[in-house]
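Take a look at this one chain, the form predicted alone, written out in structure tokens.
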Amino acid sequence: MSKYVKIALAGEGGQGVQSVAAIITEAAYDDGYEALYIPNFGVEQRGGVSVAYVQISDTAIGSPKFKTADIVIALSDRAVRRTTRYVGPQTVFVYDDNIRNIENDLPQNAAKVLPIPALKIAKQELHPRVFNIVIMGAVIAATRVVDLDKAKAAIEKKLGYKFEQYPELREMNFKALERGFELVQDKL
């Protein structure tokens, strides 16, 4: 059976959306998959919605664009509104349950709409700076594009220089990845 996963990740600048997309893409590529990542930034110079489009497949990827994602992750109210266009009847739509006043903006046509407490977990159990890694764990659980060990290796590859200086960050990032994975693994 072939594997082909289309992911749209969106959030405000500084939430780490692009970093997560790059790490997932690299983990999949290192695992032998075709992997494509395209960043997209709003027209604003600062403070705009940042969207990352990721495609991972075990065959050649035919186009850099897609209309409907298998999973959409939205990390802000504006990201929710901006990404609903990528939702179809097979799409899993994940958003942080800390986002307020979006009830009328959530997609009605998704296979599943899943709120997760990623920001709360990052703040209360770990550190707000690993919020994006919690999200990364959720993406991996929802898509199974790579296993957790491959994801950890990709994180190590990307952030290893920081881990050498602050070894405690390695454990925190790996814990964030696992917590994000746990948030979604039994909900699909």
The other form holds:
Amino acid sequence: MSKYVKIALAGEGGQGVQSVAAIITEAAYDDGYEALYIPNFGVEQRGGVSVAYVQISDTAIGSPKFKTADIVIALSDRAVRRTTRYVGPQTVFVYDDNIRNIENDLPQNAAKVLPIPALKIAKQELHPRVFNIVIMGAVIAATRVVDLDKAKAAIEKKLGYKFEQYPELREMNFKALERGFELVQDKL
Amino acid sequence: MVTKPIEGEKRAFMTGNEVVAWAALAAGADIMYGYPITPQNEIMHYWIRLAPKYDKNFLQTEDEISAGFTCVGGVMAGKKAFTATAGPGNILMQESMTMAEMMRIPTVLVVCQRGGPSTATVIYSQQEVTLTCFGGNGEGFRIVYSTSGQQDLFDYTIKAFNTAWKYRFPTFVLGDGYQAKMRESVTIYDPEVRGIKMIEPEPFVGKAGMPALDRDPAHYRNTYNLEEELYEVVTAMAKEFEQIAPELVEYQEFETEDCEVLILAHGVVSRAVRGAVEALRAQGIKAGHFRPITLRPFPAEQLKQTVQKAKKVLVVESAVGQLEKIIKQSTYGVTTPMTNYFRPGEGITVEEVVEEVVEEVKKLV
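The structure above corresponds to the form predicted alone; please provide the structure of the form predicted in complex with its partner chain.
Every component of the complex follows; first up is the chain already shown.
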């Protein structure tokens, strides 16, 4: 079966969407897929909407941008408004249920609109800093571009140097990944 | 100390900026002169990280004017030097590049186009075509390769060094912010394993022997006192540029044999167009694609022939007609109707090219 998945991941600068996109594409590449990831953000160091476009395929990938994503994940109010343009009838739209006042801005034409309590879980069960890894788990559950073990290996590759110093971070990141995965896996 | 940066061939997953740094190393560059500007910064970052391992050098200058001129100076001193920039930095480097043009100094400049005019965006555009091909006072005698992705960036950065040294015209690798920042797979290699022999640099000044007795004096001028003198120099340069153009021009054609709608695009947009041609063919629309790789000199003759075969031509670019201008000039006299799809500063997708062509085809019937 041929695989071709397009993901748009958007949040506020500093929320870690670019790191998530980098880790996922790296994992897919290591798994033998063609992968293309392109970040898109403004001139701000922090703040401003930051979008990651990810494509994973078993054949060569064409243009870095696409019009309609298979999955859109939006992590702030501005990100929701910015990314509805990438939604089509086949798109699954995932957003954090902590975002306020976006009820009227949610896409009307998506295949599915799925609120997830990622921020709440990160804050209450884990640590706010692993919020993006919870999101990574959600992306993987929604797209199945790589399996959980491959994703863990990719996290290890990227953050292993930190885990050596603070081994408890490894467990926290892996837990975050699994919790994110659970948030989406049965809802599609 | 390790001497070869890349042994044999290797698959890698990299950003375009990283690819350029590796390619410059593989090409045997000695030094990068640089000044940071997004989206080109990481060429410098990767070069700085890699350079000491291979006994290479780096100089961060006070601005792009200085980066361009130190690059010219480095080459004159016998170093294989290069620089990289984008947007406003490209403007500032034009002065030194025209100096290189006049003095025939083999400079290599990698441009990662961002949005314009002025500071605009730091992301992406194809709005530096005119500037890169014709910027500066003078005639724009320079070689410009427009790349479409990581593999091109590697191949043409290596090639740019040889082209510059062989023909002694400033040579540009025209990438863009997308290519600079995106990650995708690429095969990197030692040029030798592909049978590419890199031209060794040699000093322009300070050579051994007594000038006029043992050798010609090293006299490189960019100033001329008399208009007749300048006329002679520029006319000779124009003639030479015209003569070498057929050896330099590069282009690609996809499905142009029987095509009715010919889509013209360069650089990264070419990838969307290729995807669109496939999709259009699947719908029974005879689409084809011509991609100029050298924008200067331009593959005018080849394009003219292909354009003549089509019923309709569509120019697609992330700018307002910078490529179209060159195309119109190159195909003067051909009567095939030409229309355009311009998205200044914005990426172009397969879907929108398909949509545009379908609309155009409706008008044909």
